[in-house]
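For reference, the chain that follows is the form predicted alone, supplied as structure tokens.
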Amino acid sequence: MLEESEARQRILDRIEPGPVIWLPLGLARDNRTAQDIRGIADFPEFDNSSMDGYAVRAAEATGGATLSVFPEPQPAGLNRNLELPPNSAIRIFTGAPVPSGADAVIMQEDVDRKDDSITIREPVVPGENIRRRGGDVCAGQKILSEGDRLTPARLALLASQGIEEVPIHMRPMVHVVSTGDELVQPGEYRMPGQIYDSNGVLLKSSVEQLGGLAEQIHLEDNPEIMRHALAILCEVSDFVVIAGGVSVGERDFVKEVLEALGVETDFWRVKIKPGKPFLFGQHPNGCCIFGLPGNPVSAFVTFQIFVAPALKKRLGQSVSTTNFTKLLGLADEEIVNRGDRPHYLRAIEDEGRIYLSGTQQSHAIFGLSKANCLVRLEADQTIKKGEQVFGIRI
């Protein structure tokens, strides 16, 4: 069996970031930038007032001084190119260009106005209440790095530069395939012994949560049907994620069907729990094939460990293989792995305390639904209460 870290590295070695496309800002939220982005212009582009008040010379606006109010104000918008006369003040509004000769803006609350003059109650210092040109962004400055997530604030930053489109990596098309004669779709009639298909929605939504495009189908345990369907999916997909049918049971046909389609299997079986019967391969046209176990928890865990990093790299995100797990917190109970493989346990992190989220059997969806992290234990490892816990957030 292949070690987990080697399996993940072999997958990532086969993955390249997707083609670069340009999206309008209104469609780009939560995507990642495909390249560094630099500022086009200084921001602010001119010295402007941060307050409603009066543009003055600080040396003249001392406590108790009286200044004449210039007859024309400077509103926000069109620069009227006003010049401040000696011993005078120009009415100015927030965002308006600072008139020539002024070196400060005094707030309107700090003066007493009578007719065409003001009396200074609170003096100002040079530069007060003025937003200087380039004080936030300078032209040519790197404002976003490749791989940065496009949050609303970052989209606003781009808009402030007049940038209307942003480069991203094209979202991969992923087909999620659930297999098994025993499965029916939610809402359909069930015969005795049949169960509802939870893997389909579990994996489809997991792909979409990461930013991929996903479609979900179900296939019966019939080699001919599988071969026909998977031949089509391999031609139209970037990734095909198959849940079930990759083990060695009499009704497990996925491996032989993939071989018939020319898929080169890179590896099968990984030294982890749950999820040992995991398959990764590649179709001659480049489509990546992931074969996951059929039990829902096993499917979810292997998706998080192997498929999610591949999707992230395809979307242009930085993926670390050496620091895959992170410190989650401190154990609130003793957590034990008595097996001979690393074990990912479903757990809850609450204000730095880590405790298991219920039964750890591979079919137990309720416990998985409560979990917000996966705790990783090495083979035959015990974490005592109060000790550090490492794993991944989900």
Given for the second form:
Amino acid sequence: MLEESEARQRILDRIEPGPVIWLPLGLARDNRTAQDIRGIADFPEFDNSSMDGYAVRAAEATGGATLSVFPEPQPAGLNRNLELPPNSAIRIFTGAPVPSGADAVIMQEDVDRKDDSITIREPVVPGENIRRRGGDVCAGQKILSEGDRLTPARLALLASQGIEEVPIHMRPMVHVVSTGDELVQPGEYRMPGQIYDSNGVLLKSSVEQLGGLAEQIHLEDNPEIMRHALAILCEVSDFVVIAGGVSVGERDFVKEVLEALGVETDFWRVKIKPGKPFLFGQHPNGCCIFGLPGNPVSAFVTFQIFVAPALKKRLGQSVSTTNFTKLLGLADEEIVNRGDRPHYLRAIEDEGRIYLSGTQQSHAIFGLSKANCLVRLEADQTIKKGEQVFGIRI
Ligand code: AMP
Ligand code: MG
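Coords for the form predicted in complex with ligand AMP, given the form predicted alone:
The next block holds the full complex; its first chain is the one shown before.
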């Protein structure tokens, strides 16, 4: 059986970031930039005032000095190319270009204005209340790195540079397939013994949360139907994520159906709990196939540790394979794995303390719904109360 990290590496080795397209800023939020982006212009582009007040020479604007106010004010939005005469002040507004000759702006609250002159109450030092050209960004400077998430602030940064479109990796099309004769959709008539399909929405929304496009379908445990449906899905998808039917039960047909379709199984079974029967393969056309265990918690965990990194890489996000888990906090109780496989446990991190979340059985969705992280334990590992806990946030 494959180690978890090797399984993840083998998946990532087969995945390249998707084709690059350009999106208007207004549609790009939360995507990743597909390229480094450099500043086009200095920002600010010209020295300007950070206050409403008077542009002065600091050496002349000493406490108690009186300066005559230049007849023309300098508003924001129009550079009047004014020049400050000696012993004068030019009325100026926030964002307005600083007239030549001036080296400071004195706040209007710090002067007494009388007709065409001002008397200085609080002196200024050179440079005060002036935002210098290039003080924030210089033309040519790298302002975003490939893979950076386009947060509202980063979109604003691009807008401030006059950039209207940004390169991103196209969202992959992912089909999510729930398999099982026992499943009905929420809202459908349910016969005794049938259960509702929870993996469909679990996996579809997980794909969408990461930025992929997802559609959800359900297939019966019927190899003929599966073969027809999966043949089409492999043609129209970048990824197919199948939940259930990948284990060794008599009604688990996914593996043989995929093989009949020419899918090359890269690996099946990983040394991890939950999620041992995880399968990864690739169709000759490049479509990646992920076979997840049917139990919802197992499906969720294997999605997080194998499918999510693949989706992230496809979307241009950097994925660390060496430091997959991060420090989550300190254990608030003893956490034990007596098994011979590494184990991911559902947990809640609250102000740096980690508690387990409900029963850890792999059908139990309530505990999963309350968890905000998955704690990873090595085989036979015990974490004592107060010790560091590593895992992933969910
Ligand atoms: P399987 O991997 O197909 O053997 O399924 C393992 C367990 O997960 C069984 O108890 C299934 O009923 C359950 N299961 C499979 N698929 C789903 C699903 N989409 N939603 C909820 N439970 C499921
Ligand atoms: Mg099944």
